[in-house]
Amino acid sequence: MSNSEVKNYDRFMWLLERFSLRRLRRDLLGDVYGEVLEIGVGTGANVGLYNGNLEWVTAVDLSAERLAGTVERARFVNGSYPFMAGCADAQRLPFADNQFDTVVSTLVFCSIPDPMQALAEVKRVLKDDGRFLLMEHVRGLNPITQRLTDWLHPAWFALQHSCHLNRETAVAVQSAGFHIQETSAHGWGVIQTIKAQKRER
């Protein structure tokens, strides 16, 4: 992704972030704690929304261009916790087993080629009582939006080359062995937040 594509993406997302997504991000990240890994950090939309209970945030993304803006944003909006960023693939995370208290993913699993492999990696790097927090656009959660996302998916994927409109991410998270603690649906059921834990308490 070029610098111009990064800027165009931020412009495209501005209205959605301003009137909907930013509130969902803030609610999702309100009780994050400890050592945090954010996968698919993108252009840094979550930077500045983490609370003060952190030890540090490690952020990874496939795109060096996106990461450059993320690091700059982190320096500008929040200096209260250490922030480290680097290129990495969610399907092959370069971290030790049981390393993180929390893993965060927002609008990422729609584009991962092998989401089950990425979920296995998330589970591997989480501590035994670790939490996995997601905000994703998903296959509709009611019959109308299910048909709509299924119908739109082929054309959307052909245009984007990576983004799947109709993935059932909560089902995948549960199938990967996580215990889902809470979900919420937004945007007529096509945006979902998921709070899961590696092990059920």
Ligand SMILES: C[S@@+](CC[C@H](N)C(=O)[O-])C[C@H]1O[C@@H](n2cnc3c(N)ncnc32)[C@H](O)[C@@H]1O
Given for the second form:
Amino acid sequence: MSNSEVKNYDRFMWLLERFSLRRLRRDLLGDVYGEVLEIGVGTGANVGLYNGNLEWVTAVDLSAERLAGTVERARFVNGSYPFMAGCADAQRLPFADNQFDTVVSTLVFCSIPDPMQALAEVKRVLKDDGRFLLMEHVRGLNPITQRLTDWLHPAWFALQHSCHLNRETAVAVQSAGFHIQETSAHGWGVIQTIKAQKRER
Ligand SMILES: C[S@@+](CC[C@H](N)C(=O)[O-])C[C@H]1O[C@@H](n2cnc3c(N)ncnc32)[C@H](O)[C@@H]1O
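Switching conditions: you have the form predicted on its own, so give me the form predicted together with this ligand.
Let us now look at the entire complex, which starts with that chain.
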């Protein structure tokens, strides 16, 4: 992804962020604690919004161009918490087992080629009492938005090359063995936040 594509992505997202996503991000990120891993951090939309009881944030993304923006943003929040970012694939995380207290993913599982493999990796790197917090766009949650996201998906995927409009991410999270504590639906049910635990407490 080129620098201009990265800038276009941020411009495209500005309105959505301003009127809806930022509030959801804040709510989600208020629940982080301890050592945090953010996968698919992109240009760092969450960086200034972490407000939980955290020790530090390690962030990864496949795209070096996007990470450059993230590191730039992180400089502004320096001092609030230590922040490190590097290139890595969520399907093969370069971290030890049971390393993190919280894993965060926002708008990422739509574009991971093998979501079950990435979920297995998230589970592996989370401590046993760790939490997995997601905000994802998903297959519609009612019959009308389901039909719409299924119908739009092929054209959207052809245009975007990697983004699936109709993934049922909460179902995948549960199938991967996480215990879902809470979900909430937004934007006519196409945006979903999911709060899950590695093990039931
Ligand atoms: C739509 S952007 C979302 C960025 C950011 N999380 C946000 O909330 O705005 C999706 C990001 O996921 C990253 N990504 C996609 N597949 C990935 C993978 N397998 N491993 C790591 N990052 C991935 C992309 O490079 C991109 O930066």
